[in-house]
Structures are given as structure tokens and as C-alpha cells.
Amino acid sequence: MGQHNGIAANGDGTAPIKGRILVLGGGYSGLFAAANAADVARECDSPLSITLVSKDGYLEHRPRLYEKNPDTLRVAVGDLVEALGIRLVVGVATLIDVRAKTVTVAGVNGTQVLGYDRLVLATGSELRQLAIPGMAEFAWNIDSYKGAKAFDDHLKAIAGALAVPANNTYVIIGAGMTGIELAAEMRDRIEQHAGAAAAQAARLILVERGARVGPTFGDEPRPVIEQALKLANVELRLGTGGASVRRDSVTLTTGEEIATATTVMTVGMSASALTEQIPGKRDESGRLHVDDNLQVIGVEHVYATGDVACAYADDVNVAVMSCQTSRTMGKYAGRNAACDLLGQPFRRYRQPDYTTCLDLGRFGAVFTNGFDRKLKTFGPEAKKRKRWINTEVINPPNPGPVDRIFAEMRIDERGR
């Protein structure tokens, strides 16, 4: 797309660039933001310089990292973004200067400073390091591909020594969505590396600080979740949390010490620390408050989307940190950033039809509707829906005609 200074011609010299959009974050929200910005520029026949900064050039299927085979749970996006006329920069943003409208990016080839006319922050959320002694050194996580890969390598490493009780005891701290899904999947993950007998003999313990498992899921789906965990022979420790982690044990806040070589943390999520460099109001999770167009309130030329944005999904409910929210929100943020530059009308972000599909391993899944999570279906029927979401819905488009790719990535008739 030629130079990125906002005034140069396209590579073929046919038209001047109308402005620069810089998207930080190569997850669902960032990828769909960049694509929709490019779509608007194409619709308006007004060239924009659109740059996507991705830490490694891959889209991680983060909602699926509880599953086995983590190497299959990410996809390279270089060819896709190139086809859409988007510049891909592999690196990590380290410094945002909203006054100078620049971002410093550290990459494998050194540090560079990128300018922008509109910035879209889509750097997601991360597992917060809690004040638990030993957590950083000895606890595992599935918060990223890197974490999930390291965890899988650990499961392989201990597979030959499961006669040691601590090696075949697995403690998961946090009984939210990720913790429940991992607990329900763990026997399959153990079986993959150590065989069916070891998986059957494994001791699985799910720890939750709240009084109930799945504290945010409400009363309707909870009995189904509890039934599935019981059938999976998952022990529950409720009303407690992690107090300290060691290489071969974990101590809970109740004082109980459990011999284990595998403590997995699935609690303590917060918005990317880059939000702290934007001078806007943030919520308790670190998300930036945005208006209906996903512009950061009180900060010119900056949009936030996905897990870094505190946005209303309808007139009452704030959007939750989730894949389905991030993908849709990214579409609106990218579109509105481009419309802002090109003098086109904004499209108000709304996503009222929130649903949840929780994987429950061999039991199936549970599907809920609405922010109050009304139970719709569970078991094998819900599992089919979960597989459809995981294997089709969240995937980026396959290579092919650009018209089809844009059509698959833009806001659909439901507004999603």
C-alpha cells in the first residue's frame, strides 16, 4: 500500500492515502477491526494506510486453549491481511503517545515508531499475576498459545511417572468458564499422553473462591455444570483459593495442602496493561470506557475494542470479555475508525443477543441465552453447537476471492 505517511500515493501511484489507521493486537478484535477498516476504504474508493501490529503473526484460538493439541489452535494471518491490503507488523507495542499520535513497537528486527491518524487498541486481556507466592514460578496457565503449549509439554513430561501420586493429581484454581472447561477436558488431555488407565486414575480438583461453581453462570445452568463435573469425577473445593504454590504442592487459603505437580491458574483476568497509557477512565478490569462508536471517551482519535473496551452491548448491559464480543466489537471499531477519517456516518455498536456455550467434555456442553444466562439446551445437542463455534464460527475466512473474504468479515444482518 505504498508509504504510510498519510500523503503518499498507493504502490501503483494512482491515488493519495487519505489517512493512517493503526490497529494494535492481532487477536479476533484486532484482525476484524483491520479488515473492516479496509472494507470501508474499498467501499468509498478512498485509499487508507492500515497497519496491524501482531505479536507473532498468528491468530490464537484463545477460547479453545483448554483443548488438547495446542499446535492446531492458532493460524497464521499474513496471507489473509496481505490479500486485504493491510500491512502486517510483527512486534509488540511498548509505548503509546496520544499527543504525538505515535506508537513504539518492538519486533524481531528492532524497534520502530509508527504514526497514526486513528488508533484502534485491541490488545486484549491477560492473566494477572496475583499476590500468591510461587504462582509465577510453579503454576501453569492456558491464557495464551505459549502458556498452553508449555502446559501440554508438562503433561508429556510427567506422563512416564504417574505412579507418583503428586504427578497424577491436577489442581485448577478458578471455576469460571476456563477452569470448568479445562477440568472437564483434563482426562482426555491426560489420556493423550499417558493412556486411558492413567487418565481414569487421575485426581482432578477444581478450586473456587466463591461459594458456588461457575459463580457468574446463574442458577439455571449450574445444576447441569455440577452434574457434568460429578460425572467427570472432579473434586470441588469451594469457598477457598490458592495461598501458595510450590513445584510439588499447592496450599489453599483454608490451610489444606495438596501434593501436586500441576497447578493451573485460570483466575485474575485484566485488560492489557497498554490501557494505562491511554488517558481515559477505566473500569475495575482495566477496560477503557468508550462511547457507542467505540471511541475512548475524552481521548481524540483513539478507539478501543474487545477486552480492553468497557462498552454497552445494549442499553443496560456492559459487554463481557469473550470471543463473540471481541469479534463483533472489532468490526464496529475498525469500521468507525475508517468512517471517521473518510467523513462517513458511524455505526453504533450494539450486541444484545449474548449467548454462552460452555464445553463440558464427554458430558457434552451447556448453552445459555442472554446476559442472565437462561438455560436453552445441554448435553450432546449443545456439544454440536460448541463444535460448530470452535471449528467454524471463530475461524478467519479461508483464502479466496477478496469479495468473499470481506463479506464474511463485515457486520452481518443481525448486527454482529
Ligand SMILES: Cc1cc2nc3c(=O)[nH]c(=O)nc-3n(C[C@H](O)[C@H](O)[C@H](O)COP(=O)(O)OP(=O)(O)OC[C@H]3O[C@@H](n4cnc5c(N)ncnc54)[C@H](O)[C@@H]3O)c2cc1C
Second form
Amino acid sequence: MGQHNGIAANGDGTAPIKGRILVLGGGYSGLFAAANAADVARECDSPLSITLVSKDGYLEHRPRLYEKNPDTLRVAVGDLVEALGIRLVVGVATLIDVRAKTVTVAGVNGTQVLGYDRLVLATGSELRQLAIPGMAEFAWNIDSYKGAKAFDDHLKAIAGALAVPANNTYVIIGAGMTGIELAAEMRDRIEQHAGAAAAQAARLILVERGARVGPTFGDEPRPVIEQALKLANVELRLGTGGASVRRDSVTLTTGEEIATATTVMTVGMSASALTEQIPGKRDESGRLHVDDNLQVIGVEHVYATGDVACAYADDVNVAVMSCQTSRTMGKYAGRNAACDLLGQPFRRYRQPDYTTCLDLGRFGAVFTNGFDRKLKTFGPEAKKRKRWINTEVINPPNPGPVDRIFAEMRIDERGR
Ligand SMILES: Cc1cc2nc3c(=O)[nH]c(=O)nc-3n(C[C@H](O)[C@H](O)[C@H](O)COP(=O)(O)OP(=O)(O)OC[C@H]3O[C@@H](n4cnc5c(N)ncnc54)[C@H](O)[C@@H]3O)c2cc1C
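Please move on to the form predicted together with the named molecule, as the form predicted on its own is already shown.
To see the whole picture, the full complex is given below, headed by that same chain.
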């Protein structure tokens, strides 16, 4: 084990380093945080050592993991990160010591301890773990690339045996955004591996413990969602949840037992368990309370961003765990961590514009505006927007001149 002191992110590598920023988590927030820290160092002509710890060197497009072809839903970021002068460490952060200002990272070549002057925690979220017997062993998920790939391999594996009714029955537990998008997409997913007839015959069941689907959706978009699920012939079980899962069946809390080879959990997300190692206050999802500069309240030199941060998006609303939030928040967190080290003014995080675009499969999509989710548009028009978001907006910049990449990753004129 050795202490790594970092490389110069700026200059020719001989100028003394003015500080070390360590970003944990290579998702949207971590990537944008590291890039913006490097951008500030460049602007100020001050060498900072910026290190990004990514578990595998890929940016996973988690919002797209309900789609087909999971192999296309992650992007290697090594070249991009290197072009920006950021050091990439591939490994899993296991231990944060805020007193010693070190993080232990386990990689394929062993364990190393990385020191920091400013830490940016951006390790995202994970599928909420519920005390449902059999969930860990037998339920599928689309929470990460690994989960989505295993789920897709399973769909492929059972595709030849769909004449057995249980094999062509799919139970999705949790009718939030992810569960609804997956339910609406399922017939296309089955068709890809087993053909149109099997997809048409499939039984799809969406289970929700609330009284309506999309409990956090407002009343305006919900009728559209209900219509789309009806057209997709999705059976609903409302006011109930999963009680136990087995390889070939699931039992609901009502006592109903459904024979199925495929139970998928889409029951929401909790902040990464690393938040527990930071001695700050956390919300009910495990997110750390941060101030307007995204510093963890009461913990010196630690910033949190994306799904691990509980921040005000405006004067009333707390930011939602989402892709748009995590990218923008990452920009502010990285920028502020660098400004902090270089004695530059902070930029206060605010992101008052919040929109949602929910994929509804063959029906199209539904697009809402605001934290109260006012219905803006739905059907094919909203679907065009969803495709644009999924295939363009959320991608990291293409390779090319560094100035252009920094400009694309910077806080824009609308503060996003
Ligand atoms: C199926 C699904 C659908 C979604 N749909 C939408 C949508 O339509 N719109 C929307 O806005 N949002 C959507 N979301 C939410 C969105 O994906 C997240 O809010 C967003 O990805 C959060 O970004 P992040 O950078 O904070 O965290 P993440 O994207 O979770 O990235 C964190 C990264 O850190 C890694 N990591 C975790 N722990 C460690 C560790 N100890 N060491 C090293 N690395 C670690 C993780 O593996 C991950 O790669 C969806 C999420 C899912 C799962």
C-alpha cells in the first residue's frame, strides 16, 4: 500500500501542485465534476492534481438500462479523461477517512491509499434493498450495466422455452419511472430474442404498493401513463408489493402467487453506501445534506454531488435523483472544489428547471415540466424528445480539441 500524490492536471508537470482533488465515482456527476475542476485549474493557470476513481473506466447510461442491447449503453471514458489531464484510477473506493483525508481504493492490481485536499463524492445510487426473501438471489434488476446485462442474458436464455406459461410471464415490482419504462418496453425486449408471436402472447404484470401507478407523478401525466400501459396490455396489481421471490414464482403481499421465471425489482434507489462513511446528516434516501456550494454540511473539505447529495435546486424544492441533476450538480461540485483550493469565488448551485421525459414504449412518451410535473406533451412528439435525450443529450463529448470538450462540459449560460 502506498500513498499516491497525484499528477499535475495542468502545466508541464514541473510546477508545484497547488492541491489534490479526488473524485469518487465515474458516472455523470463524477465525470463532470472532474472535468470542471480541471477546467478551473486551466483557467487559473494553476496546476491541480485531479484524480477520478471509476470502478471500471465506463460511464454507464443508467437512464437507458430499460432498453435493448445493454452492451451499447455504456461508454469507455479513459481517453476523454486523459485528454483533460485527469488521472483515472480504476478501482472501487472502500474506505474514506475524513480525518486523515485519505481514501482506500481496491483495484485489480491491489489496494492503494489516495490522499486528497478536496474530496468529491459522486458514487451515485443503487437499487433499494428490501427485506424480501429471495430478492437478492432470484430477482433481476436493471439498476446497473451488470444487472441489465444479466437480465438481458436471461431473456435470451428463456427465449426458446416461452411455450411454458411461467417462462413468458414477467412480473415487475415497483411502478415508478423505471418500472413503467421497463413494462412499456418489455414486448419489444421479448420480440428481440423470441419473435413477435411470443412477445404478443407474453403476460406482463406491474406491481405497485401505492394506490396508483407512478406514485410520484402528478395527476396530469398519470392518465397518459395508464392509457399507455393499457394499450401495452400490462396487468396492474395496485396496493401490494412483493412478499417473496423464487426462481419460478413470486408471491405478493396480498397472498397471490404468480408462476414466473422473471421477477424484476424496480423499487427505487438509495444513495451509495459510501455516504455512511461521511459524518454528515443524511436524508431518507441516504443522501448527504450539502450547502449551496455542494459542500457536505459540517464536514470540512468534502463535496457531494448527484445521487449522493441532498441539495436545494431552488428556494423550495430539493433536487431529484436524476441524470439532468447529476450532470449539472457535478459541474458545480468540481468547479467549487477547485475554486476552494485556488481561492476563487464559489458558484452557488441552483437548478430550478426540472423536466421529466418518460418512455412509454410503442405508445410514445410523456414529457412534463416542473417539480409538480405539469403535462407538456405526450405520444410520438414526446418520444422524439426522449430519443434525443437518450441518444444525444446524455452522451459525454465526442473526442476532439480539448477547448471544445471543456466548453461542452462547462456550466452553460442558463446555469446548467
Ligand atoms: C433504470 C434507470 C432508469 C433511470 N431513468 C432516468 C430517467 O429517465 N431520467 C433521469 O434523469 N434519471 C433517470 N435515472 C436516474 C439516473 O440514472 C441517476 O440519477 C444518475 O445516473 C445519477 O448520476 P450519478 O453520477 O450521481 O450516479 P451514477 O450514475 O450512479 O454513477 C455513480 C458511479 O459510481 C460508481 N460507484 C459506486 N460506488 C463506488 C465505489 N465505492 N467506488 C468507485 N465507484 C463507485 C457506480 O458504479 C457508478 O458507476 C434512472 C436510473 C435507472 C437505474
